[in-house]
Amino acid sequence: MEPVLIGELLAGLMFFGIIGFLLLGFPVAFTLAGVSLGFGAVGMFFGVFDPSNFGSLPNRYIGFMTNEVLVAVPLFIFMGVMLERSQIAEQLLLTMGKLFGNLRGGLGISVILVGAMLAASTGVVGATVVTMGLISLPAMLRAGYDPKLATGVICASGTLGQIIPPSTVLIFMGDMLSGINSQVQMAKGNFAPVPVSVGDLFAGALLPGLLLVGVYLAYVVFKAITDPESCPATPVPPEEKKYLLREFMVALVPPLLLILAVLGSILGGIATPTEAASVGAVGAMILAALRWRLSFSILHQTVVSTATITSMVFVILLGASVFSVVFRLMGGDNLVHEFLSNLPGGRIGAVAVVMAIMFLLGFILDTFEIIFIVIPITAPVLLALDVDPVWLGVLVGVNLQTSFLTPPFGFALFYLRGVAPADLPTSAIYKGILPFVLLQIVAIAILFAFPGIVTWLPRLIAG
């Protein structure tokens, strides 16, 4: 057999081997690195892989550590965890619940709107789902909400932080697509390509994020009209209405100012994502201090949580780097290029197939695991086919938001199950997310059919 064919065969087997080991429950980062090293050894035996290629890994790791853009990741995580500790989410949920309580489906509407607000100010999915599960789920169940609708709304709204900026997923994708796009354009003879930045992805994701919020709200309104018993109104006592406006302003204005300071500075070109993230981190501490929630204990908990989440993500990134080196240098790039280039439908068909593969991987892998594995493999081919990098990045972001909702490894389901009442069956949570997964697919189809929803705002900002 030809060495090229052996290399491509090993690259394909390695990809499926990693999926198999992950299904067995092995840690992701070590599975990526360990299986890749094993297949690299097999490739050495057949003469299709040179072990000296591993010499590039230290430079890659140093590049990650010195990458100024990626410094924004721990800063945004710190901001999100600090805001969660300051109980801003609780105040928002309680106030919005009162504001919309007189409407059928009002509690569901308030959860979606608060989920969008928290997504734009924290971006930490786990903290958002747990907070809304602890506060809103008991209230919705007491009000007579269908448990499936209540759990579905909470899970779906909690995952909005994956696509609404500032999203850590978009930061990593922006950095990856920027480098890949530069390499692809230079290979095509364009030595002055238009750069792709994290700010472009933030701008591109803003309208799709609002589209998802609108789709969720439309579904709750539809349920309120067609099945009013599933989401009854919860009237507010007259004595509580007196101070509702003041409570609303106190709950809404501080996080709104923080969102404007962070996203406004990025989209307006005033600050880089890293600079804006530092402003957000300081702003979160100021808001916590104003609420008398800033103490050494809370600061310590926030720092530990930030370090834990950041370390988890970057260790996966290091393992994915080993996979990328072995896969590409054994001919996996050529295998993927031939597969995607020969699909019917050209670049649109290729993007559709990659989206379908990512959607299926979302059932068994986490968001970061998927982007670190799939983006380096498929993005060079798709960008070489003249796919817009910003559109591709946002489309992937919306697609992978679904991975938090799809069983068996949907983390939003685990988070909610952990705080839901013991008498609420797990089957209700799983059934509750099904309509929202379908709504996600509808949103992806809309973005697929109308790319301008993604590309209009970045182009407007760029002038």
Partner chain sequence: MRFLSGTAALISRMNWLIGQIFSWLSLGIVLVCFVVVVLRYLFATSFVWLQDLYIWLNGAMFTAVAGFALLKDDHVRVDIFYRPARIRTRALVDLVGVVFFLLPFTWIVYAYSLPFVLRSWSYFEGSANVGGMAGLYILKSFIIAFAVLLALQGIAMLCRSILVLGGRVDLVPPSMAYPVKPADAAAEAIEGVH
Second form
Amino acid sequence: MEPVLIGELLAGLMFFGIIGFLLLGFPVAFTLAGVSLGFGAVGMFFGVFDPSNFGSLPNRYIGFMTNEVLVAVPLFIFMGVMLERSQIAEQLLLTMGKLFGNLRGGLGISVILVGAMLAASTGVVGATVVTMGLISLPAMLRAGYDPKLATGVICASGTLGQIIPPSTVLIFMGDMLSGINSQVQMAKGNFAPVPVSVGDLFAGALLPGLLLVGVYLAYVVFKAITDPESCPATPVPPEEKKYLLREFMVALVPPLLLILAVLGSILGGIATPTEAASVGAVGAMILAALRWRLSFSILHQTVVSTATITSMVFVILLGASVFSVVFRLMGGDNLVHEFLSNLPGGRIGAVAVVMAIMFLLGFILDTFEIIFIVIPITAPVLLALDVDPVWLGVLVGVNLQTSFLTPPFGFALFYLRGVAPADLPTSAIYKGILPFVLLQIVAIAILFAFPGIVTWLPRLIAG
Amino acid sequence: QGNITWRMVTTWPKNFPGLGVGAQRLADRITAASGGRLTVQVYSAGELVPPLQSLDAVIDGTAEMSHGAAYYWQNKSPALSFFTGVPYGMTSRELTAWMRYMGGQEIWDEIYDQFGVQGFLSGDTGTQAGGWFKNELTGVDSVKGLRFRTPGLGGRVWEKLGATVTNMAAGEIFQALQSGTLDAAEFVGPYNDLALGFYQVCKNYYFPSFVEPGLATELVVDKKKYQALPDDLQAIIRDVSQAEYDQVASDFYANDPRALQTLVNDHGVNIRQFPEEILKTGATAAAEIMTSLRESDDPLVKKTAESFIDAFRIVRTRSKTTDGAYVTARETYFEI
Amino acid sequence: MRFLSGTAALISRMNWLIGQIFSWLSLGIVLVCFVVVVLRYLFATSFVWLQDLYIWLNGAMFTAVAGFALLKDDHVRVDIFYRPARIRTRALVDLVGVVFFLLPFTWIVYAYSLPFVLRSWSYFEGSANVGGMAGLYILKSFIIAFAVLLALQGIAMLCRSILVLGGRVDLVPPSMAYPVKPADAAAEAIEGVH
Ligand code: NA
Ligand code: NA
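Now show me the form predicted together with its partner chain, since the one above was the form predicted alone.
Time for the whole complex; same chain goes first.
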């Protein structure tokens, strides 16, 4: 066999081998790296891989450690964790619940709206699901909600943080896509490509994020009309209504101002996402202080959470680098290129196939692993086929949002299970999420058919 | 001995006019001249390692060659700036005179010896453009607080003039100008700058770059592996590099003026000269920087600066009495 | 067995301490970056070294804390099968994973980074940006620290696996005890991830 073919064969096997080994349950970052090293050793044996290529690892690592764009990640995580500790979400959920309680489906609507708002202030998915699971789930169950609807709404709304900016996933995607885009365009002789930045992805994801909010709301309204039993109203006693509006303003206005300041300055091109994130983080500390929630203990919890979450994500990136080095240098790039370039349906077919693969991977992996593995090897081909990078990034973001929701391994489900009452069957959570996964697929189809929903805002801002 | 393949990492994007193209052509020429006995495979910026880790990749054996500019590695030794070009320093011709006949290459070898690599000049952009500015410059006051992308010692000069200086990779500059993160930027010259689209955001294009009077690129090779090659392959690498130094310069000399015409005629760019006050204050700043390098505690930095300044004092006399005087005369009197 | 228990406890204690200390760098990132923003937007001035500083703090933080995160079991697992599995099965998976995945990975990172880091020390490498931070060699050393701290925590996990498989669950240090019920695992995960 030709060495080139052996290399490509090994690269292909490695991709599937990794998925197999991941099922063992050892941490993803190290499984990725370890299995890749194993395949690298086999490649060495066949003379199709040169171990000196691992010398590029420290160079790549120091590249991540000195990357200006990626610093936005810990900053936004800090902001999110701090906001969570200042219990803004709790207050919003309680007052919003009272505000909409008189409506059928009102509690569901309030969960979606609060989810959207928290999403716009942070990208921390788990915390949102947990908070809503602790506060709104018991309220909805008490009110007689169908547990399937209640859990579905909470999981889906809780994951909006991934797509509604600011989002840590979009930061990584922006960093990767901007590099790949400029390489691809220059290779094609276009030296002034329309650049892609994290800010562009944020702008591109705003309307699709709102579209999802709209789709979820429409579903709850639909349920309220067709199946009133599933989401009864929860009348609020008049004495509680008295100061409701004021209570609501106190809960709503400060975080809303923070959101407007952070997102506005990024989308308005006034500040880079990193700069805006630091302002957001300081703003979150101020909000916490105003609520007398900025104690040493809370600060301590915040820094520890921020550091470990950041480390967890970056370590996946470090592990995935080993995969990239081995995969690329054994000829995997060619393999992917040949596969994606020769699909029926051309560019659209290629994007559809990549989306389908990512969706399937979403059943067992979560967002970060998928983008760190799949984007570096497929995006160069897709962008070379003239796929709009911002559209691609946002589409991937919405697609992978479902990875949080798809059983058996969906983080949102897992978190909610952890805080849901013990007598609530897990199957209710799994069944409850299905309509929302379908809605998610509908949203992806809409974005596929009308790319303008993604590209309109970034272009408007760029002028 | 069988055929061998070497990996060349570059700091340039693939097919980038002048520089990236030059790196690829250099690789192809080595492959062709050796009849395939030494095949050079090019990895453009970021393909194997991040662009600014290219030299480290060679030192570590991840690649056998790197194509870039010595001043990117000024954090390894400040002396390396001299082998690319320094503010108010030598033009390309003057630089090769120093390198080939006045001790430059020997000092460079001594510096790179510490890292087990060997450098060859491998390309040259000629004197660069001064940069793109959103607003017209009136004097040193108009520089204060200006957010300006310009790397290396040139950046330090502009810092002394009052600008807020940052460095960013080629692909990020346009976005930063557009979003207002930058008020001004310089990259290379019309040939590259047209490609990068800066004209869409800035209309004032200033000349000349007194901070980058010439920019030499380098080919760095793993010294041990280089010396283990048969003599003819060594000669091929050396001579192809020398030929490419000239070839890349020709590319820029032919295409810079064409690109400039396009910028002016098709895109309405205003060509401007820096106000005298900026040139003058910039010269003072550049002299301070060069002096501080000559007084460095690091003996190799000191030695490089001394050798450079000694050579510079000699070669500039020829440029002044002959080349400069000729160009002035031609541009004053001769029309055709 | 007691020796294994002691080793695991000692390593975990060290990573815990390092995690506690280096987590505070996240506050440092926030504050330094905020200062840069204020200087830039309110005073139209900036310092390259300050811009380097908050970026480097992130690099130092996520490498230094990686071992601590492993101690807390915060690194994402695909736990379809792992989570509901018996403790002995989980111990076996961890044993295999440490030996075949984690230790080879940290070894490769260590072996290929050591010359890279030593070289950086040999000339006290600073920032690639003119006017940037001094001490890039210190930041580069964090790659070694990353590999070593992870490998050590891996060894602690190895000790734990042997203790569990050897029937001495009681000797597993409390800081790294396996959650008994899946529900506990969930509750624990909520503390950290995402
Ligand atoms: Na978000
Ligand atoms: Na330049």
